[in-house]
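Take a look at this one chain, the form predicted alone, written out in C-alpha cells.
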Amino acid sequence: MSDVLTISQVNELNYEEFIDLFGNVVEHCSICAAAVWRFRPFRDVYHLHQEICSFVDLLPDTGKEGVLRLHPDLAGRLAELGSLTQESSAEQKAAGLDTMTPEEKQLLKDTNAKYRDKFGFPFVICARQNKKEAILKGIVERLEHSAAEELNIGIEEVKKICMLRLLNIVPDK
C-alpha cells in the first residue's frame, strides 16, 4: 500500500493500519487518530480533519495543553540531534529554520525558553505556512498574550499542521 491513499482506501483500513498511517497527523498524539477511526466512512479528507478537530476541541484545557506539549521546540534540541519526526523535520526545513544564522538560532532558543516558562508548553506555529522571519516575529509577539489566548492559538496551529499532514496522505482531488 502506498503512502498516498484515496478516501475509499482510508475507509477500508483496519484500526492498526489507520493508526500507523494517521497516528502522527497531530504530533506524537496517536490518540487523535484512535478516537476518530470509528467515524468511518469519511466523506473526504476534510471530514476526517473535522472529526480530529472536534476531538481536540472537546478536550479539557489540560488535554489541549498536553497536545501542545507533544510538539518539539522549533529548531530546538531535537532538531539539532536529528531526532524530529519525519514530518516535523520536513516542516521546519520548509520554513527555512535549517538556514538560520547563529544569531537567529540563539534568538529562537531564548524566546522558546521564555515562551515555555510563561505558558508551560512550547510555541506551536504551522511552519509550512510561515518562513523563519515570520516565525521569529510571531514568537516574540505571542509572548505578550495571555495563557488562554496562547492555548487557543496553539490549538488552531495544530489543526493547520494536521490538515497539511492529512493532505500529504489523502490528497484533495
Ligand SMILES: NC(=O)N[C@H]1NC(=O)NC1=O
Given for the second form:
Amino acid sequence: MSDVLTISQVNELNYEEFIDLFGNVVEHCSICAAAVWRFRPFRDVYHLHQEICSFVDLLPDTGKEGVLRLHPDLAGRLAELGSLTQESSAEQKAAGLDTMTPEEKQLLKDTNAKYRDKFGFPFVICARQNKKEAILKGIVERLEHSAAEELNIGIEEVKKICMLRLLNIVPDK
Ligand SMILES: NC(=O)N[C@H]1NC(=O)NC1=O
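To complete the pair, please output the form predicted together with the ligand; the form predicted alone was given just before.
What follows is the whole complex; the chain from before opens it.
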C-alpha cells in the first residue's frame, strides 16, 4: 500500500492498519487514533482531525498535560541523539532547528528548561508553521503566561501538528 491514501482507502483499513498509519499523528499518543476508530466512516481528512481534536479536548487537564509531556523538546536531547520520531525529526528540520548557531541552540536549551521548570510540561509549538526565529521569540513570550494558558496553547499547537501529519498521509486533493 502506498503511504498516501484517499479517505475511502482510510475507511477500508482494518484497525491494526489504521493504528500503524495514524498512531503517531499525535506524538506517542496512539490512543488518539484508537479512540476515533469508532467514528468511521470519515467524510474527509478534516472529519478525522475533528474527532481526534474532540477526544483531546475531552481529556482532563492531567491527560492534556500528559499529551504535551510526550512531545520531545525542540532541538533537545533526543534530537542530539538522533532518537526523534521520523515525524518530529522532519518537522524540526523544516523549522531550521538543525541549522541553529551554537548560541541559538544554547538559548533554546536554557529557555526550554525554564519553561519545563515553570509549567511541568515541555514547550510545544507547531514547528512546520514556524521558523527558528519565531520559535525562539515564541518561547520567551510564552514563558510569561500562566500554566492554564500554556496548557491551552500547547494543546492547540498539538492539533496543528496533528493536522499537518494527517495531511501527509491523506492529502486534500
Ligand atoms: N516540543 C515540540 O513542540 N515538539 C514538536 N513540535 C513539532 O512540530 N513537532 C514536535 O515534535
